[in-house]
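In the block that follows, a single chain appears as structure tokens, in the form predicted alone.
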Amino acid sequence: MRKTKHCIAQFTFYDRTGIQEFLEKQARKGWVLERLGNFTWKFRRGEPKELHYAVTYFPKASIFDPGPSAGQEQLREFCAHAGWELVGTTAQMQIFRSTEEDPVPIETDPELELENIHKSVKKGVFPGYFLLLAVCVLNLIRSFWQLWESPLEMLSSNLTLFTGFSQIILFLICALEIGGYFLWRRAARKALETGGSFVRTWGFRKAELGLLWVEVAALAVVLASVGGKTVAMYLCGVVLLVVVMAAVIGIREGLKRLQFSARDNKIITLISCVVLSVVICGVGTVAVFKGIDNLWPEENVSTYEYRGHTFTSYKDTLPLTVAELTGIESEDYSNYIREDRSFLVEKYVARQDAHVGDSELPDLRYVIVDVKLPWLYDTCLNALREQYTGWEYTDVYGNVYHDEFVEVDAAPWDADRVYQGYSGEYPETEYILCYGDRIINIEFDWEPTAEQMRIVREKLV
């Protein structure tokens, strides 16, 4: 039988009355709090009894003392006096217990109380939960951005959707808590001013964690959707940020052992977590990242030389190629295709380019785009459409020339609907074509032939 155990710290910081019920019951089953934990409350087991649990905030503490003040003291040694024992602290918040049957209360001014709380709130938990929600809108802003310049791009990449995705979740967090606290002292006010006794103080801790877990699912099955590489990567970045962590309060604890000030503690924390994030986060990302390109090499890939220059090329597998089009064999072609899939949309991007100073073979390249999500073809078809939308031409002459995509003949094609490529009124050899939930942006080097668009529909769709 185990004799000690780890609870995550489950509760708002400043639910004082959801803390103390939650001790006391754990005191019945024969638990109790030994120590407050940076992340966890360590509890050890003992006889079941009926315990008494108070929790006081101290507003001019901090997670940088490096031992009680004069004025906590006094506190500690009026409550011993009363019968309360300090269980433990964590920043401004005290957490007391005491074996008697009818302890005397530690708070007996509910105005004192809930003005110590706001205190306690706005330095304690506050600024943290105020800067995250400000990286938060940053980061959906940029999403929100990125979606409407390009699409494509983020909707078919299930981790740049899950980023978005989680970024919407700590919003929801960091409201939750913002939000939850004003609403409960609005109430904890009106209640005071009409007489009322202290209003039990609520959380929405389980709401958060629920939502926590919905993002950590999330990852989960967006990591099962990616290849072992990604995951390699995607976990080393998570044990770097934690080794920052761990290094930061480290750091801070041992500066408080020292009986370093809380000032001087503070900024030599600060001074070392942006130093540890550059060196750990950014020269171990660089090392992980050359570590897992040795253990996961790129397949089919070589160089070549051309008048000293080394230049790459891929051997990967195309579902089109110049040769079943034209007929054109050679060695000296890089073959390219790479995937982005997601749950709303599949993306594969294909080039077959002539190696550098062959410029008498003509290139090949091709995406195909299948849309899972009919609401999201006519987005996916449009961020094909306005690519080049902004792009101008000024020929010897000063006419000026736009790119763009214009709605021709489908029946060539056998397509649903076909868009050529022009650029001011010169067609070009670049095509959509659209065929179902599938969308194909094509480019020759030619003009392509009935046969050549029959063996692109045999090959392509």
Given for the second form:
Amino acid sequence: MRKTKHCIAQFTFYDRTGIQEFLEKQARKGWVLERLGNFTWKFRRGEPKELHYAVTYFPKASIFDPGPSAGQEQLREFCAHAGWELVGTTAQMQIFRSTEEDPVPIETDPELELENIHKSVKKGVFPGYFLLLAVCVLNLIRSFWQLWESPLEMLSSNLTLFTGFSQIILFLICALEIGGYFLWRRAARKALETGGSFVRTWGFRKAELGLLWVEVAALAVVLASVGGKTVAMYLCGVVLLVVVMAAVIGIREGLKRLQFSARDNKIITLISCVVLSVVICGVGTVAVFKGIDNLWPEENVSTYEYRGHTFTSYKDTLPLTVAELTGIESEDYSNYIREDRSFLVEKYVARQDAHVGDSELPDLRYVIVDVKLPWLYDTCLNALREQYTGWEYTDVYGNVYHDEFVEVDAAPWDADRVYQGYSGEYPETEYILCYGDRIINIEFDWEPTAEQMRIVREKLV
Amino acid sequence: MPRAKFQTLTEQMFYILLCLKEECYGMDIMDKVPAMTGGRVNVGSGTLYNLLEQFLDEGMIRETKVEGRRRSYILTRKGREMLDEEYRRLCTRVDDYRRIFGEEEET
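Next, report the structure of the form predicted together with the partner chain; the form predicted alone has already been given.
Everything in the complex follows now, all chains and molecules, and the chain you saw is the first one.
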């Protein structure tokens, strides 16, 4: 039977009554709080018993203090005299325990307690939550902008979707903490003004833990859906983040042991945090990319030279080739295909490009989009149709041409709908073909024949 | 409306100040108040600490001795005036009560 256990310290900072009840419940189960860590609280197994816990707040304290101030020492002395033993502190929060049957509470004036909590919340947790909220909002705006500008790229990448989802989770946690506090404070003040007693604090531990588990589950699903290379990159990113956090906490705790003042500690730790983030994340990311490229080298890639320049040539297997359409076979082609898959959209980008040189081989490019949710179909179709929106050309006569896709007869392609690219009034050899949930954007270097249209349908649909 | 700071005194404030008529260690106040009130009023350790800090800031008490973590305090003239004011306020209440119910009992 294990003797210790750790609980994630995802408690709402001001949830005085909720934390007390949680700790008292643990004591009744035989788990006694031993230590407050940065991320977890440690419990030791003992005899199940009725213990009283009291959570109080000391607004002048800070996580950078080298030790308890004279005021804190005096408060602890008072508490000890009243039978309250200090269990641990974290920032402004102090947790006491009493074995007495009916101890006098540490706080007996609800108005004073409310003000103490308010000062502590303002100093202790709100700066961090407001900063996090601002970062979340900026990232969400960036994600929505990306969704607006390039919906296909966003919708077809589980990783990009996950990043946006993570911002929503973080936003919800910040909103719960900040909004919840102000609502509770309003209710508590109102109760005191009308002669009531201290209103139970509001805690969001279960909701926030639920959100964190959803986040972890989403990450697991995402990592399971991508290749080993991406998983390795993501895990390395997480390791780098943990290294930065551990280093910053180590510096803060080291300075505390060296008896640096809270102000000096704060400045040095903050500077270290910025420098380490830049250095470790910067250097680490480069190292990770190089290491991963060595571990997972790109397959089917070679290079060739032309007039002193080096070019990359891919030899991927394509579902449709120029040879299948025209009978032209050549080794001087680069065959490239990449796929992006998410639970919403699957996208394949394929290109058969003639090597740079003197040959006049035709190129072939196509994008295949499979839409898994019907209500996203128009978004994906419009993203392809509007890919050239804003492009315009002016010819030597001053005429301005716009590129756009115009709906044409779908019968030759045997498709649901077909759009053809136009540059001004001149038709191009680029098409968007709609077949059920699949949309194909294909660009030829020549005018496709009826037989070639049939082959396209046969190979890509 | 929330209580304007020290315009009136809560029961706990009143008894803490009363204890400090004579020089007294902060910690001892926690024992003196229940003893003085027959256990009716208790002052929590956190509340006592915060009130002593506020009384000091307002000049209602002053520190007389610091012996390690133990500090002793005594009431100042200002503190005494505030206690007197509270006493008068309480007396007014008692007088009003007596005037109302005393008259009823007489009739």
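Values in this document were obtained by computation on a predicted structure and should not be read as measured data. Take the two forms, superpose them, and find the largest set of C-alpha atoms that agree within 1.5 Å; that set is the rigid core. Positions refer to the first chain, counted from 1.
- The rigid-core alignment places the CA of Glu47 2 Å or more apart between these two forms.
- Thr99 shows a C-alpha shift of 2 Å or greater between these two forms [criterion: core-superposed Cα displacement of 2 Å].
- Superposition of the core reveals a Cα shift of less than 2 Å for Glu443 between these two forms.
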